[in-house]
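The form predicted alone is given below as one chain in structure tokens.
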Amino acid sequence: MIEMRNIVKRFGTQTVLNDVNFTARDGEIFGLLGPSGAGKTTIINILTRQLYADGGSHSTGAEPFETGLMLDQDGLYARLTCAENLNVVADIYGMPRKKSIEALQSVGLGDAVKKTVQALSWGMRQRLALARAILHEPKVLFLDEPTSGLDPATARGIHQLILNLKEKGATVFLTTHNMDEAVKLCDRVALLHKGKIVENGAPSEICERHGAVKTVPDLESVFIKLTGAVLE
């Protein structure tokens, strides 16, 4: 479903990915994990055709329409309720109003819709975004650390809503570089540090091929042995 091949991106005189290969599966929570900067966010805009890679090639299997996204930034409008800003959304694909109200009460902003986005919490915002990214029951849905800066029991909400969606059928990207919530969430991941994939394949499989089990110490121990860096 989603692809990438040999792909290289530059800026200026610095390479930021160099030969990026990897393939998530249709119907699949496919993870992206590494420290900041490590090129997750633009290997996202390249898929997303935000950006162009510089060579190699890639596809996400689905038309743009058929895309969801909810990137690290929001791109809410802060004046507007939370449902005005997913009815903005519903009129541009031509979708009755009432989807608007449908999403939200599915990620538990159902007593908000009346609220304008300036009065909500980060999680609550987040959980707008994601709201909006859903919308349209896309086919392949990128998330850009979805979780990051929430409390737990706001991840905790997230991660189930996100596996509701892989049981409908979407295919979810995931960046993150919180090892628990691949280990949690994701069917397969690949390891990126400085552009490049230094690991890929189930959580599982990337433990036992490296001499360990199954746990959140154990995966992150591992790309500290593959790159000398820590998540963070």
The other form holds:
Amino acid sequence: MIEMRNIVKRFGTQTVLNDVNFTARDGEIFGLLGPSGAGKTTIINILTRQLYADGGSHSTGAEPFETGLMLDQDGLYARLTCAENLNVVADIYGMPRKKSIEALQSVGLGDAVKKTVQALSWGMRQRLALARAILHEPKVLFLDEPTSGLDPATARGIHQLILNLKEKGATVFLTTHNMDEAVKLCDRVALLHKGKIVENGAPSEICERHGAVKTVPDLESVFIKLTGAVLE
Amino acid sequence: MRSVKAMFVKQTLDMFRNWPVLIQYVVYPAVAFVFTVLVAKADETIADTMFVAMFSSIFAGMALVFSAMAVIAEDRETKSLRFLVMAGVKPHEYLIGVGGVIFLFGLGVSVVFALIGGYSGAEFFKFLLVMVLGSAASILLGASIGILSKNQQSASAVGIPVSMVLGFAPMVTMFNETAKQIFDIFYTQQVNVVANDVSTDIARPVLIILANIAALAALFAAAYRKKRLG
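Write the structure block of the form predicted in complex with its partner chain for the protein whose form predicted alone appears above.
After this comes the whole thing, all chains and molecules, with the earlier chain placed first.
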């Protein structure tokens, strides 16, 4: 269970998180929604112990080695190949290197094993970053804007991968500013605005509570239907 | 141990593809070789080891500081280091793995310098010892600068002047007695002293370099803690 209680974080005189409270249950996909600058990455940084909070308490219910992280910046080694990047992680966790190939295949990068990261497109880099995050089959997975800047087909592929991880029992904590993505993926969400949680619960419940249930044109599905573009 | 090995393998693969860093391991010994052959060997008033002493101390003070700084600043800038910390890699494991590769590259170049200088027997090993210790000091300094810097650009802004002072200090001491007394505490000066006259007693130079290493190790640990990487 991922939990934050009364978290406060200040950078200088600016309070970026103000009394943040939420709980993500084991085995669910929990989304933290908000615009850029709302404090989403700061929350991930605190949960993953990259930053100290100025007040409050938090836990992830997992040891660092049981945690996977996909960063807002991918953190990959540009001059190394896809397989070499994942081998670094496999070596750290003491896993056989064949796991690297399996992870690459699971994100549709089976043909890019020997490609260097600097030769990959942004979408391929995102998928490689996800492969690296899930390589050691973490109990808890933090995904910071996992589909940011991706085309609809690649984003949909990553959505499917995230759902597969949930099926395998992982708890997924993701940040996004894409409301549609949150509705599609998340069991529960928290809405973050200017460092404060303004609402949380299941997306459908929140929408009902605020009279926001409606049918909207789903252009993304039309695009994928027309082009047939799918993630490998 | 697993993390050290992972860092070592990663850094070895990366070094052979990182031309801006790799080129430095070629340039300094190449220049020392050219000057030794064309100038020192041709002019009896110049000691055969003069250019080896000069460029080996510049190499220790500049190239190795720059290498460690560039590699670590890049890992910080691209957030790779942050990922490693999350994966449970400890500061000393990261430094031993990454620094170990830079150290071995430096050791290889030191052997080349020793061969160019024509050192043999005990002198060969005395020269290598001070170069090895000097390399360790440089890696710690470069790593500290890399960790304290936001990105490679800001690392260069600090690292280049610092490494220039360290690298060129021994040259300045050839012309100025006051500078000689001031720079005596620099490890690069002690590398230069031994390389210039390898028959000298190396106890004092070694002690001074070890004191530099201790101070720079403390700086590295403080930098790692300051940046919340531990």
